[in-house]
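Just the one chain here, the form predicted on its own, laid out as structure tokens.
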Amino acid sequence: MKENTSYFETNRQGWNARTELHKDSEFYDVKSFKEGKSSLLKIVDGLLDDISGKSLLHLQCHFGMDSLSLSRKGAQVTGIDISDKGIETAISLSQELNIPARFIRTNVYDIEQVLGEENFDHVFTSYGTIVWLPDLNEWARLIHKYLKSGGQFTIVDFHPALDMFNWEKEKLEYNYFNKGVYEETLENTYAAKEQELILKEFFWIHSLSEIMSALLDHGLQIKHFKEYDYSPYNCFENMKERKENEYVWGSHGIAFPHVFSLQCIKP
């Protein structure tokens, strides 16, 4: 991973800057969360409905709202993220609200250095996570390592078909298959579009076959897969709300996948 060190460092700084805006944004609505509202929307909430008393590793947890919502459901949660500010904010929320959870700042690829030989009943990741990872083979190896036998991995993320679009220009611009790193400079962040924030970022697009093959190659067994024709978040340009927490891109009326969910079991 040494060849990607500079990419990771740029992205870490970007997520530090985002966190400063996200934690105070209407998008994340931390006020309602502090009053007891769960941050988990229906897709994730429905897939993780039996976690009370179970240990759960949350990869790329941002500033911890979903991790703490899972803790409220009874899980014993460890959240990891590359962002210093994200982990600091997560710890602060955990302490302020007296919601037990452990948060560790680390790159996904470095978790062996901080977790050692621990293992978990569940590993979980969601929404805009794997685009920051160049190597899904190593990602899948680590998921397999940190799952107990019989443990479950759950991912809910934006569909790679959706990642092909340039949102503002409303046209195809990116490869569906992994053709290497992309570099972009943004002028704001999805959760606070009115705030000017210059962000340089590096990301990778992974096809569904690449995602599934990596998990299967490391011995995980797929038990659930589903595609959804909407996003639960209004986080891209030119999206329209068709019903509560269901946003679709464009006004063409053509249904295409926005999100996918996948669950695997470690035999």
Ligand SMILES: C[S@@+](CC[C@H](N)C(=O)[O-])C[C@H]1O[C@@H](n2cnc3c(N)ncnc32)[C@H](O)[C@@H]1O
Contents of the next structure:
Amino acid sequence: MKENTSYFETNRQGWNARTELHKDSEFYDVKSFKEGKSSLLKIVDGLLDDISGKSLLHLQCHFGMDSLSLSRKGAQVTGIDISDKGIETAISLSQELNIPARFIRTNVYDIEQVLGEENFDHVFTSYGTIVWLPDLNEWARLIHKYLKSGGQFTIVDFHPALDMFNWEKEKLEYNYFNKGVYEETLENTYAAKEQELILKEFFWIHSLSEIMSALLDHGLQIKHFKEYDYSPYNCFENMKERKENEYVWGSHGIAFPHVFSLQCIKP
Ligand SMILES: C[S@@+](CC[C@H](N)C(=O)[O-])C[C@H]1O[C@@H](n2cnc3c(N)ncnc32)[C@H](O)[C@@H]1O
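Would you generate the structure of this protein in the form predicted in complex with this ligand, following the form predicted on its own above?
Starting with the chain above, the whole complex follows.
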């Protein structure tokens, strides 16, 4: 993983800068969250229905709103993220709102250094996570390691088919199949588009078969898989709300897969 160190470092700095804007953004609506509203949207909420009393490891938890929403549902949550600002903000929200959760700043790939031999009933990750990870084989190994026997992994993320497009220009720009790292420079962040923020970032696109094969190769059993023709977040350029909390991308009216959900069990 040494070859990716400088990519991770650039992305960490980018996520620090984004978090400063995200925590005050209308998009994340921290005010409503503080008043008791869950930040979990329907797909995740439905899949993580029965988590009261369960231990849950939340990978790439950003600044912790979903982790804390899961804690409000009764889970014992550990959230990890590479961003210092993300983890600082998560800890401060947890303390201010008196919602118990543990937050640790770490790269996904370094979790063994902080979690040792612990294990969890659930491992969970969602929306905008897999593209920051170069190596899904190692990712799946860690998910398998940190699940208890009988434990469940849940991922809900943007569909790799949608990642093929340049959303602003509405044209195909990226390979569906993983061809290595992409570099991009953005002028703002999805949650605060009105504010200028120059962001350089490195990302990787992983096909659905690459994602599933990595999990299957590590002995996890797939128990649920679904694709959705909308995103619950208005987070890309050129999205339209077709009904409440259902956004579709592009002006051509063609039904694209926007999001997928996948759950596995460790036998
Ligand atoms: C789009 S956010 C996840 C969104 C989250 N569902 C939310 O909206 O609250 C992606 C997160 O991945 C984190 N991240 C990126 N690369 C990472 C890595 N290698 N290890 C751990 N976290 C990483 C970023 O810091 C960021 O907080």
